[in-house]
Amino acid sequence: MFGPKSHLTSRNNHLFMEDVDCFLLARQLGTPLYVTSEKRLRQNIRAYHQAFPKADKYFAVKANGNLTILRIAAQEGMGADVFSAGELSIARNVGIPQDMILYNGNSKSEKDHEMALQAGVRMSVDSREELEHLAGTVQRLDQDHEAEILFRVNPDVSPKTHPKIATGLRSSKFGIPAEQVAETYKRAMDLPGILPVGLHCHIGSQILDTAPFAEAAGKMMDIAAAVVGAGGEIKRIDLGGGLGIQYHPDTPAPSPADLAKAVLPIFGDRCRDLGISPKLILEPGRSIVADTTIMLSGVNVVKRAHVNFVAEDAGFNVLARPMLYDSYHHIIVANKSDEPAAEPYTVVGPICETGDILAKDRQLPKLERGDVLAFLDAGGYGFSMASQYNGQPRPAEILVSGDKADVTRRAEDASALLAGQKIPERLYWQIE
């Protein structure tokens, strides 16, 4: 499964990322290990720029919060969609300008509002209630500039994706119901210190059909028409992200160019009809970063029971998606990349949970202790969802460029498990 993944090749039975031998890298630095191709990351971003030359693209920081990856995104002209004060801090640290950051979220605290206002970034307001709270905070801070906001809309669009990552359904916790948006927009226009500038939606993640995006674009333009009819001015329309990638060899995914063909005609025609010229914003995350990265893990045990179990050193603490969403990640044996499949294996991790299964019944070459498995397409919601469960420190992250491999995040050691903890003095007594 190398196909379009030009950054991955097989040479002398070893998997290479660009010009780096992944098996030798794993031997040198240890496993588990996340490894990212700079070349592929820049290619993916430029594909969006080519497909949407006039739109702003805000990288969804929740997909991958690695500083180096975000720095590259900033160099390539991307902004940031952030969902917390922590993500806002990361985006500002890598040099993303405040005018290219949108602070999203359905449950912002007063502290969240304060940080966004002090940073001078736009916010996506998720409800009428949030609007009123924000207006109070603006008045209390008595800033010399208005708070620019977009309204997060619930467009009631049903994408074909996992229910846990479908965010545009009427039953979703996100956004203002479409029929309430114009009235809420008009209310914002009357609030001192608040400047509504546009609309925002996001219908889900890992969507493999462009039709739901076209439907969402049409509904957003209907809402825009209602806002304009109520006297509102719309300067920005954010259609969110959610474009899927090809995780499985037999499941192709649309490209940014395919997405552009689906939504740009609707956006352009409706804007002309309404006599408006808002800036279009997209929020790609997974489709920018997922296929740039592999997760390497080392085989510890091959156990023949009712199935062939391969126990390796990365569980759902390192790659959570298979457990959370029954997600598929293609596996290549990094030191046997040219060898044919020999038999089926169920790949499990070291975590004390029966559900710690990363792959079921995969046809792989004959495996043994010391082999290294490469889980493909691990750059989106991989390390960003990793945990320290079972006292497992989180792994290192590496950036590959040509034949160079730079550590962009050191592997944690046991000290990371103790960080911030303190035993009260009264509990220090002699144990007999």
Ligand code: LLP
Second form
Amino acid sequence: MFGPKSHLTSRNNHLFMEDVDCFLLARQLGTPLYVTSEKRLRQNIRAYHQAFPKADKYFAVKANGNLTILRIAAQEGMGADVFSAGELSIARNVGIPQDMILYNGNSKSEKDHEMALQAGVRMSVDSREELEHLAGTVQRLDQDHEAEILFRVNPDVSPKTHPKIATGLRSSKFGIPAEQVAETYKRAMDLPGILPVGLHCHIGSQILDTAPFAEAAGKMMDIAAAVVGAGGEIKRIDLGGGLGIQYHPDTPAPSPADLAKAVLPIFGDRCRDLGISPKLILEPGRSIVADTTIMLSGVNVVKRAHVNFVAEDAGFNVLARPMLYDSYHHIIVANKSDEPAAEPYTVVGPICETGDILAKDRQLPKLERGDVLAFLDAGGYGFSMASQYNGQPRPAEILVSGDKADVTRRAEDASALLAGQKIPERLYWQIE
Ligand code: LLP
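Counterpart to the form predicted on its own, namely the form predicted in complex with the ligand:
All chains and molecules follow, beginning with the one already shown.
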């Protein structure tokens, strides 16, 4: 049932993460709760280093912005892909060196450019238009070093994933059309204070087949050839993230080693042909962090109605993926982890919307109030997409290491819902 997820085991009918009893942890700290295995996180990062020993790996901060998780990623030698000024400050806060940060984004303001320039991080420029905007800010700031940039390319590759997370299609909002790249690169070479150093793409997320990555690598090398032909120098090629993970027991995912087998020969051969030796960069998010983390929720009501509804305390406010992308998250009952499935349940949260369904017709052991459900693979785009909708404070995050469990982010309380709000004084009159 747990497959290769060695950090999760079943002991005497209870789910354990490393040596921590998840049911007791939920009892102690309350639910909902995000719980991460340090061991698994380090294993996942090391698997990337092993598969791509020469590449730089930038963790996609959007997948998980927990400072402790990022600190471990930094200790393990990862840089950061950031997509906003907020993500940049998170990455800087955990000590990721500026040389290992790429500031991405398709809609950067002047202030965003300024912040990235002042932080001295590289930027990925998404359009010809953005290049001109950036050039203006560079002139104004008049720094004593050049601003290094990559160009985000639209490689027009179909990644065979959920349409909402396919990012490299011709019709997608990201990147510069392939045929405009060489000319845009040349323009950047002529602009004072700007140094174009490479190309960047990202074709989508949760991709379960390595063929689209190979196709994208080939197209990126075609574009690199055009840039070199136009007199440009390519020092970095960033192939983005996107490697999928095994959410469903029957849907295996390729490993970083499989990804390496698909793209490294293309990258290596084509670089040799062109006589260039750029640094390869990858930006994995989900495949680093998703399976490190479970989300624990507590069962409030088991209702026998049209179907068997299990109402628990985490809805799409805590884990948005099922609602947004019809995603599957495997469920283990943390206090019945050895019990066989008894009947189908539709697992719903506490949010006042019919679509607040985390799992449909799921075969689970017989459930009752007080049980604790563990949603697996919740570490990528889990907490980072959580909201306070319906007056729900966001949950705590825990890091497990051996038999230790540390709170890395305390749960919000109701005061978080009031924070920052101010009623204008003119409305202070007494309500009868
Ligand atoms: N680099 C760039 C430029 C990206 O846009 C993304 C993800 C990544 C790297 C990391 O991709 P990963 O390795 O995690 O697949 N919320 C969605 C996923 C959105 C992904 C957006 N971009 C979900 O929950 O499935």
